[in-house]
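Okay, so here's just one chain, in structure tokens, the form predicted alone.
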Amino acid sequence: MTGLTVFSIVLVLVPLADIIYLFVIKGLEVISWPALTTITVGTGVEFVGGGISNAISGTVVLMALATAITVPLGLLGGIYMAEFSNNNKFSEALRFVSDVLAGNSSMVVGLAGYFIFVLYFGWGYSALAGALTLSILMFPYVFRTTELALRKVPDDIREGARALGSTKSTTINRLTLRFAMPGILTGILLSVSIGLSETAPLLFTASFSNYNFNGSFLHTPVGFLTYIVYVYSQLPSNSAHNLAYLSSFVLITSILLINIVARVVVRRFSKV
């Protein structure tokens, strides 16, 4: 069994390591300051050249908006489910809806975002439409992991705090949230990673722009890195492939840095 377990781990890790190695090596070969600070010239079959600064700025805006929407709602929802719901019918319905959202196709969510945000509300292809669509995909992971992390905190801690005269809100803020912080952070990081890797929902709601984000959240398309990876990797041009490799490298590096910084922060602030 030990041999089979090790073999299974190697079977999974070798292709993953090969993919990461490919993108890191190819990305390091083409990375340069002009490539990171100039905008993309042309889109799709009309690609001319340039860099990915418009995709970087658009991705930052989209993820900042989506995270700002998802994390507070997911944390509050998870706290309610774990500490206040008492497993009533309403909480069971919330869990069911959350699980359905988590298992839904991102393309279906993107199409729903297109009909609701782009057409019905009239926002057009925009950063806000893209961010809200991403938040729908990200929400279940923060919501469910927050609930599960809080439920894993021993009840003895809550009972001890109440015996010392602590209110329920103080117990949650000062104790249970800190004990559950590693699990909560895992859910947040997972949701951010999923948001960074999505392409289909943004094709329907954010479209793509060759220009850097100009501060307009409505009626203005916005660029994003996964579009370059998805579209430019299929073009018969070495310069287009180089931008796709560079975008993949930037995405992998960003996720790695976010994980490292988050782990350092949580170790410091999760201490009771």
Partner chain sequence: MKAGGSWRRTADRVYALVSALLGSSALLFLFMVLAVLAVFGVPSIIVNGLNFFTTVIWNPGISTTLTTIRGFPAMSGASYGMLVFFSGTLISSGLALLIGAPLSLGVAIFLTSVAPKRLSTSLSFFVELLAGIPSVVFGFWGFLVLAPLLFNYVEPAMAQYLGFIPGVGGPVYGYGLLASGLVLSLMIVPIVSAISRDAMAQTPVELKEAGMALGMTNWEITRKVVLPYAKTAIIGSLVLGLGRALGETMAVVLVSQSALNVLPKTLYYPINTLSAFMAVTFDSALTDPSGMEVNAIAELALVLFIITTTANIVARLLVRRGFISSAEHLVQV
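None of the values given here were measured: they were computed from a predicted structure. Numbering follows the first chain given and starts at 1. We call the rigid core the largest set of C-alpha positions that still match within 1.5 Å between the two forms. First, how it differs from the form predicted in complex with its partner chain.
Put simply, the smaller rigid part swings 11 degrees relative to the larger one between these two forms, by C-alpha superposition.
After the form predicted alone, can we look at the form predicted in complex with its partner chain?
Keep in mind that what follows is only the chain, not its partners or any molecules around it.
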């Protein structure tokens, strides 16, 4: 029986190791300063080459915008859940709705994002449409991890502050939030890595662009890394494949980095 369990862990680890090995090897082969700093040339139909700076800058802009939208919503929402809601019916409903959102296909959300932001609001394919769609997907993670992190702060700290005449607001802002911060930060990092991994919801909201982000958030398509992996992996030319390898490499290393940062944050701050 022990053999079978060893067999399953090997079966899981081998593909994982192969994925990491493949994209690290290929990524290191094709990585170069020009490839990271020049824009993509050509489209799917013709020869594709150049670099991925348009996708990197677009991804950075999309993620920054989506995080800036998600964090206040999720953070304050989580504060409500843990500190104010007293587990009332409304908060149970919110928790349920948030779980439904998190458990859904990102494609469904992406399609809705197209209808709402691109079409109905008339923003066209744009950074804002893409970022808002992403934040719908990222919200549940910040929301729930904030609640969980706050709930882990012992109640006698709240009692102690209350006995000193601290209002709920003051206790939250000066004490509870501070101690829940490692957990909250991990939640935010987690949501960023979720957003970074998404492809489908951006296809019809951000579209794609061969040009670097030009500062306009509306009516201008933006590039992103997962698009390059998705589309250029299926093109026949080597130069297109190389861009897909490079983008995979950049994605994997950034997500790995985020994971490591999250772990360090938890380790460092969990022992006050």
